[in-house]
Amino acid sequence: MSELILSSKQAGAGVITVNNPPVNALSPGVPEGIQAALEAHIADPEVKAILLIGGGRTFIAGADIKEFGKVVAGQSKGHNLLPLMLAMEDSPKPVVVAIHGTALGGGLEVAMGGHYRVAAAGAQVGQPEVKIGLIPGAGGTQRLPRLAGVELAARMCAFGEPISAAKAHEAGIVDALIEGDLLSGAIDFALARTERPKPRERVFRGFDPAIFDTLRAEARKSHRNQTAPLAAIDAVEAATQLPFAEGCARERELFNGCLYGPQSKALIHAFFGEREVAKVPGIGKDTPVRPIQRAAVIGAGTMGGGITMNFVNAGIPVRLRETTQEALDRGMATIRRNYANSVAKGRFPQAVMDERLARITPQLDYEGFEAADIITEAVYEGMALKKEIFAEIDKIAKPGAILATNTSTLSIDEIASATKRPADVIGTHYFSPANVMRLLEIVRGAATGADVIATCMNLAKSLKKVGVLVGNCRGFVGNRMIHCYLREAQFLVEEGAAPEQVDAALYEWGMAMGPLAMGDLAGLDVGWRIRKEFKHLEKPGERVPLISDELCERGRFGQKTSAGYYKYDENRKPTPDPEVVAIARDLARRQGIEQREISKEEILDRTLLALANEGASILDEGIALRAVDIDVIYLTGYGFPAYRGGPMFYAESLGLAHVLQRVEAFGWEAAPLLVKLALEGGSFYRAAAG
């Protein structure tokens, strides 16, 4: 029997324990081991009932996701859970599955093969396969609706959110909740049902067939352009229309369609990417980590307020400094409003809001900053101001305090030069709204200490962020690349495309919003200010976009002024503005730019391949550790669709030779790494690893 499975007998019950830490994934050998132990217990006359349970912290958290990639690559046939499920269902002795922690994906499918399921009160069950572009493939879409009812089952399979043990019990997925010790309680439950196993459940409760069209409409809205949610709904619908065996065959057909499709490959890449970015060469478990128990934030604006909320949400008290009472009051009012909205939506009770607000000390001076373990500066993008602030906090911060800047573009090394402790200075670039967005770009300076990097990577996890370490250059990774993306979007408008045409092409392709609408949301004046800061770095004769500056000079800063690339009503709803087209036309005439009809294909290639080309330079320069780091930055911070895998993954899906051909056709300077890999048939991911 596999060492992944432990088998024992207790009080007349055969106990099968899954022993595949840390999450008891259904790796090769696990299903086979369970089945072998099951057959041994069935053959043992001393065993009256059989119990399947997980060892360690959870039941079975799902399949081994790496196996899916091996199947697609032809390196593995995968494992078929059907023989195990049928063996469980056909057992002449009752099979009880005891769930603690999570029973997700294949774990829940295995559990549904038992005659009964019991669960610890804190357990969760779910079918989250859609999150990696798949659907349940071992009968989950067929068994779940027969247990839980059609609508709940379809929602669980289509949207992937787990439910609590209590809700699972109420729905009929779980037969009993066990208080106290799960193993002994489950054995008692099993031995009370030794007369005969519960029959297979093959009967549906009443449901309205219209629910499928309703769910498809919801899925198209919440999971725009994604195929797996719709396939999951199709599979559950098939369960209501076909005999069980035929329904399982239809499920498998839909599963394979997802498995061999591009979206699953991209989503699995994104899944593992978030884990890969946490690995930093030279930073290991033995690298010291500084304790972060108190924080201070300078600036109570949009970013400073959001950063403050991150800290207090994690239980870290914050001293929040502003220069005027008016600005401080405005910042605190925004924080209170954000928390009040969460209370109104039922995310947490008023008591939690009160507790979090109590952790904030708003002030106009530096009192108490000497006790802070980390001081984060979050003022507007201006090097002179930031250096002035860092010189001030250098004098008052305690030894060992981390001095962090939220700059989005400026040099960490130059900011650090205002202090006598450059090893303690680091960039922690949050994304707006900082209390919501998952990305935290952690920017190392030339002198930043390894323990400071390790502490900030660890802090990102505490703040429930995805921390990605990047090097120091203008714009770092995310904003350096987005500059190229926005540049091309502006050029397209100057060359004759309407703003809504550019934005629609990219939104339909999958971006969370178009680049010009994004500029209006962020405030066009923000980029205007940064461009002024770096104007001296422009290369003579190089074309630069002018349309955004032209709009700013007319007071059109975006949503905040009710006009930017679009007009905005009192609810900030946009409408196309013919005046912008006229401004672009006049600008083109003055600059000698010939306007023309522009295709959707050109819009997509010029914006998206600009990202990849610049990303190749960033990778080549070592500003990003790996290509996947760039992908994760864009997936978690810039609204890039996860089912496209990220800008570098997307470029590879097109073929790097094709990407190079398009880059050269646009007259751009191709990144040397892109040229090299395209000619050699190489990969961004292998290049980074090598």
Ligand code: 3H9
The other form holds:
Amino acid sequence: MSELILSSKQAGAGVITVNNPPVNALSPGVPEGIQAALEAHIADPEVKAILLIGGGRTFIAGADIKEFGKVVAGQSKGHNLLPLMLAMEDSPKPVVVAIHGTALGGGLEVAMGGHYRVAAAGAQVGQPEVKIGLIPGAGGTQRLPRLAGVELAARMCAFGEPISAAKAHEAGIVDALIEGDLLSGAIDFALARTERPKPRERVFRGFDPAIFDTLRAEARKSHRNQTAPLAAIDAVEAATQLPFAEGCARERELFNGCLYGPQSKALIHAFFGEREVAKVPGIGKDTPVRPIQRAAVIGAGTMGGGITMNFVNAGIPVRLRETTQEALDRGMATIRRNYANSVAKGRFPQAVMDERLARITPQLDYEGFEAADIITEAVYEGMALKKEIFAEIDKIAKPGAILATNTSTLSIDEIASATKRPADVIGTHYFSPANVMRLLEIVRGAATGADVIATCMNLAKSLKKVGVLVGNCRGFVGNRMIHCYLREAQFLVEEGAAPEQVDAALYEWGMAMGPLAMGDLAGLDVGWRIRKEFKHLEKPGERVPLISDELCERGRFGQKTSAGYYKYDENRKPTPDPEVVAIARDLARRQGIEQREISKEEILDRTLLALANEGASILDEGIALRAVDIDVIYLTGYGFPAYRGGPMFYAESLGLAHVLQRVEAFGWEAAPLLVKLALEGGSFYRAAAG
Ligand code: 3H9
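Return the form predicted in complex with the named molecule of this protein as a structure block, the form predicted alone having already been given.
Up next: the whole complex, starting with the chain shown before.
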């Protein structure tokens, strides 16, 4: 028998333990091993009941996700759980499944093959396949509605959210909750039920068939453009219409449709990508990590307030400094309002809000900063001011404190030069709203210490963020690329596309928001000021976007002035504004830009391929460690649709030769790495970091 599975006998129960760390995935050999152990226990007259349990931290967390790519490439036959499920269901001795940690995907499906399920109080169960673009493929869409009721099952399969053991118990998925030691509790449970199991009844509790259309409408909204949630609903609906075996066949068809479609490939890339970015060459388990128990934040504006919330949400007290009482009060009022909104929405009780607020010490001086383990500066973008602040905190901070800046564009090295401890200085670039967006770009300066990087990567996890390490250059990874994307969006308007046409093309394609609406939200004046400051850096003869500046000259800063690329009513609802089209027309005439009809395809290619072309340079320069790091930055910080995999993954899915041809057709300077890979037939994902 495979060592992936351990088998033993305890007090008349045959115990099968899955031993495939870290999450007991159903890798090749696991289902077969369970089945062999099961058959041995069935044949053993001393065994009265059979128990299946996970070793280590969890029950089975699902199919081995790595296998799916191999299946599509024809290198693996994939998971065939059917023989195991039949062997469990047909066992003449009761099979009890004991769940701790998570029983997810194929894990829950296997558990449903048993006659009984018991769970530890902290366990969770779910069918999260849609999160990787799939649906349950081993009968989950057929067994779960029979066990848990149609609506709950359809929701679990369509949206992928796991439920607690208590809820699973209430719904009938789990037969008993076990207090104390799971294994001994489960053995007692099993030995109290040694009679031959009855064949399973395959009936449904009452349900309203209209639920499927309700869920489809919900899925179209919450999972815009995604195919798997709809396929999951179809499969559960089929369960209610077809005999069990035919329902399973329909599920398989729908599962294969998802598996061989593009979205699962992209979402699986995103799943592993999020885990890959945590791995930094040269930084390992042996790199020392500094404890972060107290934090201080400078600046109580939108970013500083959001950063403060992140720390206190993670239980880390914060000293929050502003320069004027008015700004401090305003910042605290915003924090209070954000928390009160969460309480009103039922996300957490008032007591949690009070606890979090009590962890913040608002102040106008640097008192207590000497005790902070990390000090984060979040004042407005100006090098002189940032250097002044860093020189000040250099004098106050204790040795070993991390000095972090939330700059989104400025050089970490120059900021660090204002201190006598550049090894302790690092960029921690949060994304607005900082208490919501998952991305944290961690910017390494030339002198930043490895332990400081390791600490910030760990901190990202504690703050429930996805930390991605990037190099120091203007705009780092995310903003350096977005600059190219926004530039093209503006050029398109100057060349005759209406703002709503540009935004609609990208929104429909899957971006959370169109680029021009995004500019209005962020404030067009921010870029306008930066462009004025960096005007001297413009290359002579190079085309620069002018339309945003034209709008700013007319006081149209975006949402905050009720006008930008759109007009806004008092609820900030946008409507297209013909005046913007007229301003663009006039600008084009003055600049000698020919206006024309612009296709959706051109809008998509010019904006999205601008991201990939700049991303290729960033990769080549070693500013990003890997192409997947760029993808994850866009998925977690810029509203790029996960089912498209990220800008580099998307470009590669189009074919790099095709991308290069488009880049050249647009008259751009192609990134040398793109040229090289396109000619060689190479891949961003095999390109070594510089
Ligand atoms: C499925 O089941 C289809 C079925 O219907 C059957 C079809 C026939 N496979 O997340 P973590 C790795 S589809 C392979 O950091 P946590 C992960 O990459 C599947 N590897 O830990 C990481 O590796 P590394 C349905 C997996 O404690 C390590 O394990 N199931 C898998 O924060 C630790 O992971 C899912 O979608 C896997 N299934 O969270 C569940 N899962 O250390 C997906 C994890 O090298 N998994 N790894 O970077 C999860 O949601 C979380 O991993 C879990 C643990 C909650 C389990």
